[in-house]
Every structure is written in structure tokens, then in C-alpha cells.
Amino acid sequence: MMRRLGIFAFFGVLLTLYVQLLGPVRQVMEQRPFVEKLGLIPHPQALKLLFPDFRALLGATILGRVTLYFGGLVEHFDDPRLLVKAVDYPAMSRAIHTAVKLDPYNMDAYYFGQAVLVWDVGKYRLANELLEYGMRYRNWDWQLPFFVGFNKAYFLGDLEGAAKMYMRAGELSGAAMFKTLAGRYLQEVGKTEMAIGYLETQLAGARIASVKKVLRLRLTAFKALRQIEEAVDGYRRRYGEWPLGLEDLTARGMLAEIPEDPYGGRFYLTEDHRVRTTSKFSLTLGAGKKKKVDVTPEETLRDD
């Protein structure tokens, strides 16, 4: 008993000298840039050797550094376009991985990875791998796999695997909507509408700040394409053709005015009748020129 009771004081003391050790860490990142304070995560294992009472903390305290400092560049940068030449994303990666690799329940860092890896920088084989390492613990949650069929299916084309995790997903949650996914929405002209019911799902259960502000950007950059998408069918239905180009719909009255990309792309009309933006979705394209993020996390996410 005595024993065990010198080894919990052994590593409060070792806690302590590391929470000390934080204050002058934090008074120089406080005096760098403001885009540059994330700094240093330490190595997992090297967290769980010193700490491994206390792994969940850690794991909370460092996706809790995470989202102040992408919540911090959030408010900071007004126009979403400037957003991505901030975010130092490799470092983010590198942290929500450390973190779920201590603590692998921790829901809150797979929406966080998910809305950020995915579509910020098109990382979508490896938001997968972060998903499914989670399924293997948190396998009650319907959600993962419903994020890792959207991926599948959007993303990737693999609907044959897209169909899969969809059908687990309904299963978990006994929601048939999820078996109606796999079948129905699935097909290239259902993506649309796939992707806004998969953003506005994702949306009604994030609970970080600005995890809900970049989902609610995407949500009306998907529902304006499905706008245009809607006036197009509408023109091809009265007049018996397709228009040329999107000023047609503006001309003939199916829409008012083209909607604005809120990613700072175009939206344009493709020559086998699709709508299409220049931004792709993407805050690195909407910006202008795309800029090069290498996320790749230090380890291949694996059990111990």
C-alpha cells in the first residue's frame, strides 16, 4: 500500500514540474506571432510512460490547446480565404493524433479532425485512418462510420465501402435513413444532397466553436450549389435544353442572381451540364494559389 502510494506521489510530483514547466513555455508563445502559437506536443508514449493515470487529461488538455488556438485563428481572420495561409495544419494533425492516442474516446477530436483534415486539406485516407481507430473503441457510436461513409463515397468513390460503413451506421443507430444512404444516395446525382445531409448531421453534433463556424460555412457554400443545381434542372424542364453557361439562369429568370461561393471560388457550368465551383470546396483553393500542406502524423495510429 505504501509502495503504491510512493509511485502516485512520484508522478503527482513529475505532473507538477510539468504543469510548472508550462508557464514559461507559454510566456514565449505568447510573445511570438499570434499564428504561430500551437507549439511543441510531446510524444505519446513518452506522455503515456510518465503519466499513465492521467491519460485522458492530457488527451482533453491537448485537443483543448488545439481548438483555442484554431478557434483563436477562426475569430481572427474575418475572410475565411486568409484562414488556411495561418493554420500551421501539420501540427494539428500531429496534436489530434497524440491526443486520441492517449485518450481514444474522446469524440470531440475525431468532428475536430474530420471537419478540418477533410476538407481544408483534402487529407481524406488518413481522416479514415483517425475514424476507424476510433470505431475500434468507440464502437457503439454510429457516427464514425457514417463519417467514414461520406469520405468513402464523396471523396474517394469507393461506394462499394461507402455502402458498408453506411449499413453499420444504421445498424448502430437503428436509423433507416443510413440503409437508405447506401443505396440510394450513393450515385452521382444524389451528392449533393448527400453532402449537405451529411454536413448538417456533422453540424447538430459538434460542440466546438469553431469546428460548427467551418461547417456552417460549408453548409451554405452546398446548399447555394444546390440552388443553381435546382434552377438548372428547372431551365432544362421549361425549355427543352440546357444552358450554355450560368448567366442563362439569371437571363430567363430561374434564378435572381448566381449565389457567391462562400470558399471565394466560381461557380460554372461544366460541358456535360454540371455545376461546379473553381474553390472545390476548398479554403486552399478559394484562397487563390493552393497551398502545399504535407499532414502526415509521426505514427501509423495502431493499438499498444
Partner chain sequence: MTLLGATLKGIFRDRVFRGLLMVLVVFAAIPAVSTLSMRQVVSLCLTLCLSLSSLVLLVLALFLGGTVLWRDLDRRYCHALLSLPLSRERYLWERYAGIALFLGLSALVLGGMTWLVTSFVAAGYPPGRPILWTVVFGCIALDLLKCLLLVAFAFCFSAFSTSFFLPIFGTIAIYLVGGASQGVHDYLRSSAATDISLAVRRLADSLYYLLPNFSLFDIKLYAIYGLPLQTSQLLLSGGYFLVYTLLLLGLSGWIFARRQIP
Second form
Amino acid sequence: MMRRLGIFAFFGVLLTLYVQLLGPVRQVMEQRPFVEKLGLIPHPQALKLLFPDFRALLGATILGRVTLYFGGLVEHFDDPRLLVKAVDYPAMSRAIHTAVKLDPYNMDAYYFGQAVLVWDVGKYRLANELLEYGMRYRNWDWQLPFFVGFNKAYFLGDLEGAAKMYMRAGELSGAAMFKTLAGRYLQEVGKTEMAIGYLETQLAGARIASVKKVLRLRLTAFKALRQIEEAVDGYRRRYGEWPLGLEDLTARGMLAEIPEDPYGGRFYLTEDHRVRTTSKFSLTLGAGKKKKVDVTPEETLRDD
Amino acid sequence: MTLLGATLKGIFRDRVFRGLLMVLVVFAAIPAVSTLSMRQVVSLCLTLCLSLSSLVLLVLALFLGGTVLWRDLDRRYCHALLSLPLSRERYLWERYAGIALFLGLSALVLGGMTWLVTSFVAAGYPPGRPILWTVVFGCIALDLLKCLLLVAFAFCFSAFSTSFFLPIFGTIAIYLVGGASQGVHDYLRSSAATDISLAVRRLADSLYYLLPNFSLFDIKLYAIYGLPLQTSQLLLSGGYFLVYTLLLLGLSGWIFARRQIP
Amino acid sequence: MTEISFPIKIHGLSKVYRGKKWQRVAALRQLELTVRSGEIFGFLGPNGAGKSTTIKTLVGLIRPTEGRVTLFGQPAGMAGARQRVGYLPENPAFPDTLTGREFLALVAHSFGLARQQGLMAAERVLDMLDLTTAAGRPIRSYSKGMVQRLGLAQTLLHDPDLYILDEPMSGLDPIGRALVKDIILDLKAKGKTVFFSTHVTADVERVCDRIGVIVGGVLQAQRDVAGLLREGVEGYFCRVSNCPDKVLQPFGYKGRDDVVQELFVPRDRFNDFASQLFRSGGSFDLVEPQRRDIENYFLSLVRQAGEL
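Switching from the form predicted alone: structure of the form predicted in complex with its partner chain?
Below is the whole assembly, all chains and molecules, this chain first.
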């Protein structure tokens, strides 16, 4: 009798203790800094030598972790101003670079790199390096030159380079649309229009909630921009002169109100009558003010 | 009943195949996990299927290759078996053939599961590039050859070892070194490695030529991304496997025939 | 040519083991032994004397350091030499995932028996050793005695000419031991040759034609059992009647009042005693030889070898 009571007491106490521990454990894990959540990723060369058979799996696993990590931040996207503080971009960049070293064919890495890294932190050249690395392997894939071309034209102002990339994308996809793209970049309105088209293409293929949210946010911003641009053009047509500021558009009824920049910046009119925003559609510039995010990986990509 | 049949039966009776069927349940989770991918659901599905198959075959090869001979010696079954009018070499080779047959059967099952799961996923998410089934099955076949080569190594170690430590951990070491040897070789050939001493290079070179090169058996990326593969490469890998394995089995037989069974 | 007629011929066999710390341990020294066809040979020796080493050399599990071992003229160690041999290992163990019947099928196949022939032989020996009901169960569920009996079944399966049995009675209950003795005698009746090792001398007396005693890796003696038993008689226990006490007293009889007269007569005086008894009108009721048994013979050899 005593023996049985003893056994009950033993397991009872331990089970109670275990249940008591569960709460604190969860709390501590939730409060961990994000780097820890994404985890530290070993050097790709070491992984490749240790598990040559599983390099594709390791690459996919790392990207899965990045996706899950980014997906877990979805509640932060309601207020994009907090996003850049919440997301550990350098860690994501390192992870993506490791993943493509392990499996240079993995499209998720390039897509994620383009959809998140380029826009949110504005590392266009780094992104293009990543994409061009991918083009050497995925030499059948029109999306990579399409992304590179877009970055070149839209962000870097390299129209000639962009045209080359669009031609390549056109050859690979067999679609005619790319051939007309480069030309339209010459016009200011065309540029916005193009970005909207580009974003819609990207959004159509997006399936992860967080990525979708990011793309929608960006699309909203560009649609706001287009709305203002159209109002500026309409103002010019109706009154034969350029508005001096965006206030003129509301004052004379061209716009009910100035749309808000979801990136936390403020739209304004430049001297040469172009619409700009203080955020430059970048989370780093819009919200973080002086915060600079360095996403450059320790090692450059090269073939091996 | 032949010893080959007895080996096969023994593996089944040890419920190894049932264990394999349990692992197949994991395959059922692959379609769900694959949808985590943003742009390449089918590729991720293939990555997971092929990696799981590879892992299962590897574990089976290490477990069976490392323990079958050892168990015969440790539990003294060999006194009864080796005193039959059966040469030691014959005994060893029939045991090997039994394991090889089982691994082949496992590879068939794993290949079937890969086909089933991937076809299911591809129906829901049409892949950007067509799946090259011959390369996918070739990938599993080469994985099988690699594992059979590892079993031959395990047998070679078992032929003179008295415990299972050498067969199991020695084979794991061979697996790791054999997988890395091509990478190390390429690194030493690259410009980044000019300051490495000649002795180290010589050592690495001799290991490269002496130990098996498992990179020959790894065409996962080809299978996952539907990259075209030359038949000549498959033939080369097959020939390499055949020569290396026969050498090892011959060596194992020679060692084992000289072994004392006290 | 004559060698071929001998089921077992061991000539100058030595075996040296490499022990711990590279010490050399001589397990067998210059063993000479021949077993003739149709003979039941008991191989006696204390534990660790070299019995098992000798037997394992015979079936090719161990290679001799020196010397020549042949089975029916073929060098032991070659697979073909074991074709006419049934071997029972000491404390045998068989692949325990197989059933008894499957294991016998494996043995039959390796001896080159045709499938049908093998199946029939298997049922015969299973029945002989009372294993038929257990034959469909995996060996891992067998008791120690059942495994031992399966071991015997496996030696009998292909009806070999030579049986090499390493401690065949160990692990068996009295019924099993009796069964094994019967089987060995049955084999003798069929003209088969049996070579078996034991450390229990009682096993030897009833069944063996000849014994060899090995102590410390050296074969101390080979004896013919019949002769040994005859020589071993030390005297006779006699029960007589109608005999005057004075005839009995010189033989150590202390007269008693009861009717029964019993006494021990040494072997060398038995004839003398018998003639005196008859002359005095007495008669034998019972004569029982009193012998120094094989156990004593064995112990004396061990003592001589300095192992006791």
C-alpha cells in the first residue's frame, strides 16, 4: 500500500513539475531574439563536404526555415513601420546565400531574395549578383533575367543592361511582352505602370501569406503613386500648368485626398514635376530613419 | 533453402521490412511539406522524396551490412553454418547477395513511393519543367549502388573484426570520406589551395584514388530539376560500382577464408 | 590409399593461439589420432584440454598451426571434406529467425540434397528427435534442450558416414541423454563412425568402442573400452550359500548369524575361492564384478599429467 502511494507520489510530483515548466519554456522560446529563431547556419562548404547526398535537402531545409521565420512575422506587417525592426534581414540574406551554395538550382531562394531582400533593404546590386549566379544554373528559367532586368531598369537606371536581360527572358519564355518592356521604362508613368505589372506577376505566383502581404503592400504603394501621377497629368491637361505641390491637387479637386504611403513616407512633388516619396518604397528608409541594414554575406558567390 | 534465401528471410523476420513500411508513412507528409515552397513545389517534393529514400537506404545498408556477419560470429551461428560443405567465400557472398536483394527491394518500394507522391503533387502544382522519370529512378538506382558498395565495405571490415564497431563506424567513415573526396580534390585543384603543402596534397590524392568516390553516384540535382543526363555517365557509375564491389567482395572472401572461428 | 579408409586421421597436429599481450598459448601439441571406420570414439578430457580445438580443426573452423588432418583422406578445411560429415557444435546456436524446418532445409540444400529428398529427410529426423510439433516455430522460441536436439537432427539429416559431436549430451535432461545414447548405438549398428567429445565419463562406458584422453593439449592415452573394462575389474562381490565360515574367513568374511553370506573376493584369488567353495559343497547365489570404472582411469591419467 505504502509502496503504491510512493509510486503515485513520484509520478504525480514529476508530472506537476513538467506542466509547471511548460509555460515558462514557451515564454522563453517566444522571447528569443530573431537571430536565434532563424538559427545559426553552418558554413555551406562544410555542409557540402559532410552531407554531399543531402545538399539539396539542406538547401531546402534552410529556405524552409527562412520561409517559416518570415511567415511567423505576418502580424508585424499590419504596421510596416515596425517590420524592419522585427525582421532580421542580414540573417535571412546569409541563409539564402548558404542555400544557393548548397543547391544552386533552388528557385525559392532567388524568388525570396528578389521579393524580400531587394525591395525591403534596397540591396539591388547584391540581389543581381545572386540572380546572375542562379542564371548560370537555371539557364532555362526566364524569371531570373526578368528580375535582373527589372532591378537594372527600375532601381539602377541601367536601361541598356535591362534591355539585354529582357531580351534573354523573352527568348527563354517565348513570350512577346518582354520585348516591349524596355521602351516603356523611358516614360515616367510607364515606369510606375511597369512596376505594377511586375508586382502583379509576382503576386500571382505567391502562395506564402507573409510574402503575399509584402507584395500587396508594395502594390498598394504603387497604385497610390499611379493615382497621384495620373492626377498630376490631369491637372496639367486641365489647367495648362504643373501643380506646385501635391496640395494643389486636393485644393482644385483633382484628388479627394493625398493617398498615404504605406511604407511610412510622405509623397511629394519634385522640381521636375515628378512624384516621389520620402520612403522611396523602402522599409529601411521609410521607417527606420537612419538605420542601415547590411545584408552582404561574408562570402561572394562563385561557381564551384 | 539457400543461404541467400535464409538471409532474406531473416531480415524480414527481424521486422526490418515492417520498419521500412512505417517509414513510408513519412512519405504521406511530403505533399503537405512541399507546399511550403514558394516557387518549386514539385522540386521540393522530389528533394524530400529522394533524400528520404537515400537516408533509408543508407541506414539499412549500415545496419544490415554492419551486423549480419557480426551477429553470425557473435551468436556463434557460424559454427553451424561454416561447418557445412559450404566454402567461406560462398557463405560470405550469399549473405551479401541476400542483403543486396533486400536493399534492391527496398529501393523499388521507395522508388514507387517517390513516383506516387511526386505524381500526386505534380497534379496539383504543375511543375515548370517536365519531370524526367528515368533520371529520378536512375538517381534511386545509383543510391542503391552506393549503398551496396558500402555494404561491401562493411563486409570487408566484418571479415576480420570481432566487434560491430569497425563494420559500422568504419563504414560510416568510408561514407563520409567517399562523399567528400571529390569536393576536397576539386578544392585542392583550385587556386584557393596554393599554400597547402605537397605532402597533404599527395595524401589527399592517394585517398582520392584509393577510396570510393561517391560523387559518381549522386545525381540528385539532375533528378530534382529535370536536368538531362548522359547515359554514358550512368554506365560509368555502374561499371565503377561493379569493379569496386567485386574487388571488395573478393578481398573480404580471401580474408574471411583465413579467419579462425574459435 | 590406406588413409582414405580412415574417417579421421590426425597427424602431428599442433595449434598455437595468440593470446592476450601476444602470449603464445599451445592448445594442442603433436596430436596423433586415427578413428577407424565403424568405430564409436569417445574423446575425453577436462574442460579446456583441447577437445573443442581438435574438433574445430576437424571441421575446418580452425586452421592447424602444424600437422595434417584428413577426413576420409581429404584435407580438413576444404568444404568438400565435410560432405560426408555431420557436425554438432558445442552448445549449438542456429540462425534464430528461421524455423527448425527451414534451417533443416538450408542444411539439406548445402549438402546437395534434392528438394523433395531434403523435405523427407527433415521430417524423418524431426520425428526421431521429437521436434515435429516445434518445427514450424522460429528457433528463437526453442528451449536449450530443443536447440541441442535440433543440432543432432541436423547432423543426421543427410545420413553421413562420420559424426563429429562436440559434447552431445550437454544441456539435455536424462530423457534426452538416453535418447542420444540410443541414437549413437543405432548409428553404430548401422556401421557409421562417431567421434564425440565429453567430459562426463559415464557417457562413454555404454557406447564407446575406444576412448582417447586429452589433458593439457596432449593426448595421454588411447584405449579400447572393452579391454579397459576387463582390466578394470578389481574383484568380485559374491553372495554364497551353504558354505562353512572357515572357507570364507581367509577372504575377509566376518561371520554373521544371518543366512545371507556376502563377501568381496579380489580378482587374483577368485579362482582359488571358487574351487574351495565348490569343494565345501557351497554355491554362488550372485557374482558381481567390482571394477575400477573409467572415471577412475580418467582421473588417474589427469593426475599423471599433473593437472589435478
